[in-house]
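Have a look below at one chain only, the form predicted alone, in structure tokens format.
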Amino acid sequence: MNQRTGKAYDAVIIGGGAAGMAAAVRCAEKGLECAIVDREETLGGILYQCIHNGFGIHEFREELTGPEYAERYVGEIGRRAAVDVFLNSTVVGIDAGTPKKRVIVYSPFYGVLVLTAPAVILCMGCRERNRGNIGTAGTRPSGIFTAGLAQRLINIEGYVPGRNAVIMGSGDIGLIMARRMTWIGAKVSGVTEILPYPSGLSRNISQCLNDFNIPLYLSHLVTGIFGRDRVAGVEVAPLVDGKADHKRAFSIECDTILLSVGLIPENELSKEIGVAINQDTHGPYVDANYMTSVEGVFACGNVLHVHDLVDFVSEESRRCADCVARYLTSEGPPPSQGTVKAGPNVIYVVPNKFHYQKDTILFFRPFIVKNNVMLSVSLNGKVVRTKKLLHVQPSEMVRTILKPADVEKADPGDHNVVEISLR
């Protein structure tokens, strides 16, 4: 196919889910012309298959379903002439080595299209871990789905994936699917979780498992899958000191297994253009302006780190778009930034840099489940602020704001390190 040079934009946004839509709306509000490129037929990403409520409580101060949440942004984008949308289109490469970056898009309508912009915003979201990622032993029968795929089959395609399910992993999608499977008349014989605590939100444990008397096996591992043509059952063993106790293993009959064993940010494209990846989040390293290690390439939403609520995805994406607008209009070198790192009992902190002269909003994931925890902010090893938190757990992100007063004693430069820890 011949390449066709498309319109030049201020920013090209890759991905049209919650992050991409929020970034596009804010770019338009800032007077920027932008394009969204998404491989699906519609904007909204996974939101359209999430027909349960619980979305929008922070963003719109009301409880919405996933489609309702998506429609709010789709409507906003439709009213913005400064936003072009390319659907059914896939970004296959980015030439990020020049100030005017070239985004190569394969489109069934335009063929090979080249979009140019000084800024690119990565909003590709994340994907589910599958059986190959966790290496469960056993046969290879049909009836094994990721929880998100099962959700799409039921809510979008109108298929019932099975009649008796076991769910591996207690991530939020799996918990929601436990309830959804029950509502369509299927049996859920149990949810297994290798950790000693649930991986999903507390509200989903209560509303999706406890309300339907679905057993949750904490510190248990599925050690085998049985069945020839179709899943017939699983073997489950308790974990003792991290090892399966096979003497106490038991079997559960089922014809379906749903995997809810974690999400992986979609960063294959990021890696191809040389973006440095944070091994704690599996997303890009970003500075306090959400810029990656490649100048002019920004990242936000679940491609940066997996969020617990879509509302926070939208909020973060607006902040990212604000930073893109400042980047495109600023003159001279950017002010220096300090480094942020995770301390004891913290899995990661995002972003990875902080501002000296203005607030920096930080999100982090706890490594522990505990009540009455002390959040500690240290600058170069010296505690500058503490705050008591009533409860923390890994499934729920924690937000804190680093203020100029917290770092006023630091000498400006990139050698200063702020550490976030829980004690």
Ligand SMILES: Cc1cc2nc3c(=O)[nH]c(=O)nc-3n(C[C@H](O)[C@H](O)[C@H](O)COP(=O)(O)OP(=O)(O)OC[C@H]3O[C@@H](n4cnc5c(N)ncnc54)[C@H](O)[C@@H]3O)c2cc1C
Given for the second form:
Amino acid sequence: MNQRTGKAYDAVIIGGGAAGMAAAVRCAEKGLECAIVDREETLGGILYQCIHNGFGIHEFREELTGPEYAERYVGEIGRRAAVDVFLNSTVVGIDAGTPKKRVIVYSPFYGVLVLTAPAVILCMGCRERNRGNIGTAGTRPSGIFTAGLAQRLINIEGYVPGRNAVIMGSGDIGLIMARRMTWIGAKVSGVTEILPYPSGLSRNISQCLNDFNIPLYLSHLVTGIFGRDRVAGVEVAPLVDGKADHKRAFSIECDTILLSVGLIPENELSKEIGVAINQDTHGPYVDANYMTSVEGVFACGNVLHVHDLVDFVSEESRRCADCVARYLTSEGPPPSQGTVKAGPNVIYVVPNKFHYQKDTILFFRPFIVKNNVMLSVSLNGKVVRTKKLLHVQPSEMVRTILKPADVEKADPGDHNVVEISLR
Ligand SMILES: Cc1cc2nc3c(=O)[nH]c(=O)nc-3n(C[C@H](O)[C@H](O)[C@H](O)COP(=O)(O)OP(=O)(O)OC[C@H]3O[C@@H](n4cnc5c(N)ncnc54)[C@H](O)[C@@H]3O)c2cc1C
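Same protein, different state: after the form predicted alone, show the form predicted in complex with this ligand.
What follows is the entire complex, opening with the chain shown before.
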């Protein structure tokens, strides 16, 4: 197949969801010429299928639906001549071995298109874990969907996936779908969760389950799926000390199972070019400038770590684009950075490095559900700052700012370590 060499850009952005769009707008504001490439027909990513409200509370001080939130950015991009948009176009590879990186795109319009730029921003979002990822026993009937796929079928394609559903996992997509299935006239017979607390946001438990009297079975495992051609039911057992108590197992009849059992950042392209992946986030390790382990390749949004709110995705992506602009214009070696790591009761912290001379905004995910918790920031093992938090839970990310004053007692050199912990 012939290759067509496209225009040379300052930055090529892979993925046109909330992250890619916010990065593109900020790149344009900084005077950079950039291209966004997305495999879908429209910009917006996952936002277009999220027709519920709850988006934009921080960003626009309004409660918008997903498509409304996306439209605000699509409008901004339309007004920026410095942003070229390639839709229906899939990035199939990146050649990151030279300063001018080559992004290989399959496009129905251009065929094979090669876009070049000194900076690439990874914004590919994440995908859902499926039955294969969780290994549930039982038969293999039809009627098992991931919750996001069911959301797309109902909200975009206009199909009803079933009449009586059980939702496995209490992640936000599952909770939103419990309400959505009820609204379209289906029954939701229950939501099962292996953890002793819900995986989704508290507001979704209240608005999507409690308001519709949908039972939530915490500390319960689906031990079997029944049905020959179509799902007929599930067997559910309570968990005691992490093990299924089969004597107290019970069945729930259903014709549909929706899986809401986690999201995985979409990093196949990243891995192919040797980007180092953090096993706690499943996204790339990034320094305080959002640069991955491959020079000139940056990452933000759900490809970096799964976010609870889109507002944080947009904020992080603007910050990432600011760093790209600085990277492209600065001369000489970059200032040294220290390491950030997750301490007790913290699953992960992003980014994985901090600045000595300016603020570093850190996002972290708690490992515990607790009220009145002490957030503690330590430098090389010594506590430099504490802050009381009213409530933490794994489904809600926490944002904190590491200030130069916090690290003023750092040793010379860049081997200093900041640890974020909760007690
Ligand atoms: C069901 C659901 C409900 C949510 N509810 C809320 C809520 O109420 N409030 C809130 O604030 N947030 C909510 N969120 C979170 C928020 O919407 C997301 O975190 C955010 O939109 C993710 O943006 P993103 O750009 O990182 O990823 P995405 O939106 O997933 O965008 C990634 C894009 O990359 C493209 N792509 C991937 N690989 C390639 C490739 N190789 N070539 C070309 N294109 C590629 C994809 O097509 C996609 O368009 C919800 C999320 C979901 C899934």
